[in-house]
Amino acid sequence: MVTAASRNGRVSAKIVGGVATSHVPAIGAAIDQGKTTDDYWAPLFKGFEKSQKWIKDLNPDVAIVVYNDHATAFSLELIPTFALGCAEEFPIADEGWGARPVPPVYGHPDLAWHIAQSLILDEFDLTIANRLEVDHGLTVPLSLLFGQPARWPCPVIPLCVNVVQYPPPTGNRCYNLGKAIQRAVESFDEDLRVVVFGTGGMSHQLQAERAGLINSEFDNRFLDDLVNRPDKARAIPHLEYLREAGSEGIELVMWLIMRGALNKKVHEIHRHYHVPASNTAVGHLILENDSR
């Protein structure tokens, strides 16, 4: 069992694992409509069974979920590059067909405000959100890892990233933000075990001539680099994401926040890659810091 960090006799919080996963809205619909065992969906959900056992055994105290809003909490009128949810509760958004039938998301204001202070003083320009509805970008990853509980098993701190309106942050900026989050968490004087989710991607494009694009070669190379060569992954420029992974492939920069929040060397616990889910490629990783 991984416990909180202790330095110089001081107990502090610790990041104990990282989760990377796509957040395709159709996955949420399949869960909500009881279709997870259908022929089309069963192979995808099979790849998350080990992950559900892993997180149940790990039993984290808090989850930081990095995701992007899909024009529900934010719009073209207000576009924060990074927005951190510091509220006690985050309602489930109605994205046009009713809110998903999942529990409300409860936050951890003490840790969230500590992270906000630490990041801003670490020279990251952060928007603080004390009122925030969360959409499928956040709820689908929770469902994939935690199933369908009556209440989510731990508080959640949402970190929303703009990957919808150009210019999004660079992969390098996101990786460095992850390192700053690691510093912030480890300076919090409470015995908490924290898991960081990086969500979105993988390759997909939803419009124009390349709608339905899936580039499995790029996706699997990105998975390899994220685990073993994060410095290479963080250097991928915007145009390469667009060219190789489609217009929505830029969501992968959010995985780099999760990766940056871990140590340089990690242990890959589980990997899953599935094509297609709706018109996208689904990728998934479970990572832990390598203690060797």
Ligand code: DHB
Second form
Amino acid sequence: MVTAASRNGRVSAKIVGGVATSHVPAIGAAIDQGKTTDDYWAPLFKGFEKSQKWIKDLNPDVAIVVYNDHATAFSLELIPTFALGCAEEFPIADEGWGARPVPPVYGHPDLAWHIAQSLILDEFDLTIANRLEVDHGLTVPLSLLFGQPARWPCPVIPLCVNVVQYPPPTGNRCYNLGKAIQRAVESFDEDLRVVVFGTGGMSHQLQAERAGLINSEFDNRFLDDLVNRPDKARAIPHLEYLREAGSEGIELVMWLIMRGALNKKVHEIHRHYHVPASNTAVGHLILENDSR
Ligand code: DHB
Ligand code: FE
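The form predicted in complex with the named molecule, contrasted with the form predicted on its own above:
Up next: the whole complex, starting with the chain shown before.
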């Protein structure tokens, strides 16, 4: 079991793991409707069994969930590049079929405000969200990792990234933001063990001529590079995501925030890749830090 960091003899929060996972809404519907053992879904959910045990054993104090809003809380009227949820609670959004029957998401305002201050003073121009409804981008990853508890096992700090309206942030910017989040967490004077989720992806395109596009070769290279060659993964330009991973493949830049929040060297605890779930190639990683 990893314990909280004690640097210079003082207690501080510490990042103890990274999770990457796709957030396809149909996965949430399959869970909510009891279909996880159906032929179509069983192979997908099998790949998360080890992850559910890992996170249960890890028992983190807080989860920072990097996700994107799908025109739910935000719209074309207001498009923050990075919005950090600093509220006590984040209601589950109704995306057109009623809110998902999952527990409310409780935040961690003390740590969230500390991160906001640290990031802004570190020259990342963050939007502070004190009211934020969360959609499938955040709730599906929670369900995949935590199952169907009566209450989520830890507070959640949502970090919402614009990947819907051009221009989204670059992968490099996202990686550097992750590094700044690591510094922010490690300068919080409380013994908290924090896990960071990067969500969305992998290859998928939901619209126009190339709807249904899946590129397993790109996805698997991305998984390898994200784990072992993050400097290569963070240099991928927008056009390459668009061309190779489809118009919604750009969601993968959010995985780079999670990766940046970890050390340069990590070990891969678990990997799962499954095609398709709805229109999407589902990818999943569990990472832990090696020494820096
Ligand atoms: C699908 C995938 C997404 O990432 C999303 O946000 C919406 C739909 C899909 O494959 O159906
Ligand atoms: Fe999405």
